[in-house]
Amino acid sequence: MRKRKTGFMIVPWAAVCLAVIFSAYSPGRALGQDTGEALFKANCSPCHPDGGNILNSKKTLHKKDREAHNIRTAADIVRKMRNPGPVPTHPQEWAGMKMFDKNKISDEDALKIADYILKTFN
């Protein structure tokens, strides 16, 4: 009676399975770091904790304030991220929101952030 070797097949199959799983996801995606919430927390929450605004309490991310400033859609939010407003002319004026260009936040990620804002801060 011949003894069957079954253990030798497990190692290659496990390696193949792990390679397929990890190649399908980037490290950030595998950890869920590309969600709108995670992107918001990484890029926006320092100035907009809980949807507020530490620089200007009249310009929060809550629906009533967004709509008061004609920001109603995800495209409006992305436009604001890309071009937050004029740069102050006086050196002592606070610059306000910094610009998040496509090199800092991709269009795809900017839309994820915008969708998160619209769904979260009513």
Ligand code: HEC
Second form
Amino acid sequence: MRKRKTGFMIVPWAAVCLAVIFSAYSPGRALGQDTGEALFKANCSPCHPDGGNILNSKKTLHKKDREAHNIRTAADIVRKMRNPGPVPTHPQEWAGMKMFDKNKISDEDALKIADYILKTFN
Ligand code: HEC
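Form predicted on its own done; form predicted together with the ligand now:
Below is the whole assembly, all chains and molecules, this chain first.
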């Protein structure tokens, strides 16, 4: 009978542990929403998964390609977001990059994304 009593103590402990785990997770996720990484994944990853480029394999976000096209600093990357060049013309020949103006991505967030690219894709 003694053994059984200690066994029951596990139930409230498990409840406390679960509560701690859940409360630790949810605010962490909310805070993670506007990091450069999260913003990159939400806005850029569809065309640039892992820093690549699904539409133009010569224009990836890796250092070698970027620098070959004179994109060296965070400001250069932000400029590309604001003015990516020729717009996509036809769905079947959709070769251009989508434009991100200040309403879509603020200057602050654009810089966070640029920093993430510079430090991640070398
Ligand atoms: C709809 C697909 C698409 C999305 C979404 C997209 N890009 Fe691009 N990106 C492209 C294409 C296509 C090019 C090549 C454009 C060109 O001809 O210069 C490109 C080029 C670039 C380049 C220049 C790379 C090089 O080597 O010259 C940078 C930097 C870049 N994108 C950053 C971003 C960032 C940052 C985001 C998210 C905010 C983003 N892109 C979202 C399609 C996309």
